[in-house]
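Read the single chain below, which is given as structure tokens and is the form predicted alone.
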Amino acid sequence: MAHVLVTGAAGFIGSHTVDQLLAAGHTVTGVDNFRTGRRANLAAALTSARCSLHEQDVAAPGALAALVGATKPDAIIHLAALVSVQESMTNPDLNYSLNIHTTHLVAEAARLNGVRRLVFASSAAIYGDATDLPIRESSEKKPISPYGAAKLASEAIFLGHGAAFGITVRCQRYFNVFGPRQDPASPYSGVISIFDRRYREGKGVTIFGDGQQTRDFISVHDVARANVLAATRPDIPSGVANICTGRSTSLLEVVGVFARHYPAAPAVVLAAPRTGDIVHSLGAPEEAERALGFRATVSVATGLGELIAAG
């Protein structure tokens, strides 16, 4: 059984790893700052002895490397960071700050204290507004956001690291992840969120544009296990990976079983498309079959349909 340290351990995607990690018998360090994560979101982690949480800032200089240097891991998933597109738009240095020099430092401890495998929290805003479906690793990069351009330094920055110091890396190029614990009260939450929000209030959503955009939505019990392998998995080469279902979903057919289960919630509007929206995202997922042996199984219905029960 393998030591992870996960940074943005309270957060959606880091309490689930946290929570499979430990199903699966390792041992986990957990580190947040709780700038967006909650404690909650660890409650029944915390109740193993095999988990232990630091409450710390990753980006202050030469906290993690301490705290590296002390528990030892075996592997770090590093998903703290500034997770909103808009956010970064509006802040630009405060994404630098937390979405690239904080990487340096994560890449750092690493190699400073000997652990041999990173797993990074990429993302799929690194290929833009793509319009070859469905979009592969080896599809052109355009990010056109600071978030995205940052999340593509950051590759870069670890697969350096991990050539020139031998650790592993592994890149996970994240899609459109939802399901329980994301913050639906954020401005910068997923839709899917959003829409649950909006139908346990007994209101309506808009969506702007005919609804027939598309994403690959992908659940977070998903991601999580795909993190799990990503950091424990022996024998796996360093490389990038999306995380998808390579499955699309119109906002539409998300719309329909919200309808299902609230019956008496207000017609969907339909409002203008707003500048610069992406209409299509999917993902090709076969990439993260071949280097890691996942692939997605949660259908965004099951997904769903968890998701508004457990409300």
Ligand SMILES: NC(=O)c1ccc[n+]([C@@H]2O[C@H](COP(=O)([O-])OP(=O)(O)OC[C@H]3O[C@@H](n4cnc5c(N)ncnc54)[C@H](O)[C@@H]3O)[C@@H](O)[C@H]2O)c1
Contents of the next structure:
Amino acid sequence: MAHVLVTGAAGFIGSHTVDQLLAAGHTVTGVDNFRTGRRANLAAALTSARCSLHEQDVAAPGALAALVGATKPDAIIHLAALVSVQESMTNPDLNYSLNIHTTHLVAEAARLNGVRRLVFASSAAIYGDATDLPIRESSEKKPISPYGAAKLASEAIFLGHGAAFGITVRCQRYFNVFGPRQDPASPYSGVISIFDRRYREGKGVTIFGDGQQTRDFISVHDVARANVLAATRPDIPSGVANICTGRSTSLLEVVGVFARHYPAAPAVVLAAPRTGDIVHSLGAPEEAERALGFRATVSVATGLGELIAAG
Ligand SMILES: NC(=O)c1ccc[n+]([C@@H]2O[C@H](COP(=O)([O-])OP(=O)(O)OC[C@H]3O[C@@H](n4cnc5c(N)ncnc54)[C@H](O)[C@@H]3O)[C@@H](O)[C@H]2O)c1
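Can you return the structure of this protein in the form predicted in complex with the named molecule rather than the form predicted alone?
Next comes the full complex, and the chain you just saw is listed first.
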């Protein structure tokens, strides 16, 4: 069994990753400063003797290196980040600090303390508004936001450190993740979490555009499983992989599922498209299967059903 340090452990993806690591018998050291995460996300995990949570800013110089030195994990899963594309546009400096400089601090903490494996939460945002679908790992990288640029730079920082210092590095390019514990508070949160909250509150939803835009929506349970594999599966090579389903779902299809569960909700409103919004996004999932043995198994219908049932 492995000991895995997870940054951003109290967040949406982090908390599910911690849950699955514990369920598989591993030991977890969680780190979070609660910038966007919540301690409540780890309520169940923290009942385990194999889980500890440290309230700490990963960006604070020396702090993570000290914790890694004291706890000596086998692997680090680095999820802590400024997670809003919009916030990266309004505050590129903070994006640089939290999403690039912090990556270097994590890589150094690993090097200085002999950590053998690093897993990084990258994003489909590194591909920008790619139109040649499905998007493969070899597709052109053309970020269109400071957030996407920072994710691409972070991949390079980790892979460079890995090659130089003999650390196995896995960069996980998540597509559109959805599921329980996703924060719907910001207007730029995942669209499914926003729809979920609106329907729950008896309100209708507005779609910008004709609703035919599509995304590769992947359940957070699948993403967490991909993280566990990347951190603990023996004998895997360094590399990058899309973490996606390879299936596209339109926003109208998503709304259709909610509307069936909430028949009294107002009808969907279609508004003018927002400039810059990507129309279609779809990932090719084969590389994750080849390198990690990972294939997404939760359908959008099943995942939405779970979300709605979670009440
Ligand atoms: N949700 C998605 O669809 C998606 C898609 C692609 C990539 N990602 C990436 O996955 C990772 C996790 O995202 P999420 O959706 O779970 O968001 P989240 O906001 O729920 O999780 C991020 C966590 O990191 C913590 N954090 C932020 N800065 C920190 C710091 N300096 N020190 C310590 N903790 C800090 C936050 O408090 C939060 O708990 C992020 O790196 C994000 O960029 C998410």
